[in-house]
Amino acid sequence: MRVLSGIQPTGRFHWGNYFGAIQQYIALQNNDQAFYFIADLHALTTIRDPEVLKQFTWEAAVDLLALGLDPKQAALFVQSDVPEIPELTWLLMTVTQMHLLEKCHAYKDKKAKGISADAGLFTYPVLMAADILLYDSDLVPVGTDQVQHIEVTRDLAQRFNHLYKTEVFVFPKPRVLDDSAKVPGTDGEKMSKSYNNTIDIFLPEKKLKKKINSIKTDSKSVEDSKDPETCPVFALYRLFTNEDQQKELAEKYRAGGMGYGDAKKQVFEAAMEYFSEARQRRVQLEADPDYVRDVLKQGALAAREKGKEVLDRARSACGIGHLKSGS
């Protein structure tokens, strides 16, 4: 079983990224083969500063390795280092029907809000389909909001195979990520960069403590009984602790006599312990950038080797490239 997934380098990874996706990507890396990529081509639809994109791409690579992605188990690479991707995107574009893209969420949402959508956003699902199909991917871990893109990918694969009367592409299946671990941001809403309410994984200790202390809570006094089930601080504490620890803190909430500041302190301590090994690995990786570059280079080579195999099938089906090879 071949697993494929990508993540955009649109900022430093936060707790929502980790518990909502990255943790589960890493758990799936022990398959026959796995490809994980940093989607810098996709990020071009939102990031227009080249230096920012370069920095975010680098930080994403270091963060993923620090968090436990093992290059011996999975190929980690930067999307733009695989030129087979844009070529396959064009081949797929020639069989993509407009109405299919017009139904996609990102385009529809922008259009509904009166925001102009460029061709990059409109054709985004085709690039995503190329990302998936290029490696004969069997399983693609995605959030519930991305399942539609897998459906589009399957539609394009089926249409291409039908039009050219050959089985070029494998049909991928989505692995819907477990989103039971709801990750609230500092304002109590879903943690998201677009809400500016994130808590970055690798914040320095002082900044992390300050960020956690900024979490909004209700106005109940220290003496008042509090409901742990409605408190974002307690929801975050759950991410890092076992049932016994959660039960103990919940009892303190309900008993009264404990302020939210104490609960935030426990979240800080639990988070620091949880990510302690990852923090240590990140320091080591920052001191050895050549290692990170080599991981990305080797990952891209592995991706290109498999990608060329699939692209050659697609090119042959379309009838292009034969004269160059003399056949």
The other form holds:
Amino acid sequence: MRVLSGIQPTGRFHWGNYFGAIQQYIALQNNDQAFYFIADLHALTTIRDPEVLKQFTWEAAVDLLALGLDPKQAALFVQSDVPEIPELTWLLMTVTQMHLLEKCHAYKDKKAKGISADAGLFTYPVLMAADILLYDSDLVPVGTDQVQHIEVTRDLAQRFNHLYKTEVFVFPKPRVLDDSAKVPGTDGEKMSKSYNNTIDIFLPEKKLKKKINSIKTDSKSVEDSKDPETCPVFALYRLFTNEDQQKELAEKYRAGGMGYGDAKKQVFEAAMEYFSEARQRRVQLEADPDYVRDVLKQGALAAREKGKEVLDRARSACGIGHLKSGS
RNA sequence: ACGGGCGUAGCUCAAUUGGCAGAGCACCGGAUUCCAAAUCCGGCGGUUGGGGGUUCAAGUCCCUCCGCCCGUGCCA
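Switching conditions: you have the form predicted on its own, so give me the form predicted together with the RNA.
What follows is the entire complex, opening with the chain shown before.
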């Protein structure tokens, strides 16, 4: 069973990314064949600064390894290191009907906001389909907003198979990620880069403390009894602690006598504890870029090996690549 | 397709007859606060949509291209 998932390097990863996605991807890595990639070709539709993109791509690799992605179990690679992807994208593009893309929400949303869309954004579901189909992926863990794109992928796979009367492509199934863990941002809304309310995972201690302190609270005094259920600080505390710890803090909230400053300090300590291993690993990885490069290289090799196999099937199905097939 | 309006900091917008590109919000730092918020002080932030031209000097005038909005038409 092949598990495949990609993540865009559009910034540093934050708590919302981790609890909403990364943690769950990593939990699936012990499947027979897990492929994880950093989607720099997708990020190209947003980031126009080459240095920034390079930096984010690198940081994403280091972060994922630090957070527990194990290259012995899963291949980690950068999307643009696999040239078979854009080639397959073109093959799929030729069987993609316009209406299929016109109804995709990423494009529709932008259009609705009056922002001009480029062909990259419009055709991005096809690139995503290539990402998935290239390795005979069975299972694709995604957020609910990406389910539509998996459906497009299945449509394209089916249409290609049908048009060329073959069984080239395997139909992938989405695995909808659990988004029940509520991760509020510093303003109390859902943590998201577009709300500018994120808390990055690997923030230096001092900055992290400051960020946590900046979480919006009501203006109850220390003595007042507070409601843990409606407090974003408490919601974050939940992510890092066990039930006993949560009960204890909840009681303190209700009893009064404890201020938000205190609660925030506890969140800080719990988060530092929770990510302490990852932080240590990250320091080691930063000191050894050759290792990271090697992981990405090996990952790309593994991805290409499988990718070539599928691409060859696709090429011969549609009648190109006669030099290779020799027939 | 034609006519009109518009394009300036991440966002909303200023900039007199062509004369040093500015403010508010946001962001970062500090004071204050149990922590925030509010308030006060400080800081970062710009190829003025792209290209060309006129001029000592262009955000401003001219040409051209791109994009967005409004109106009208054309095409079913």
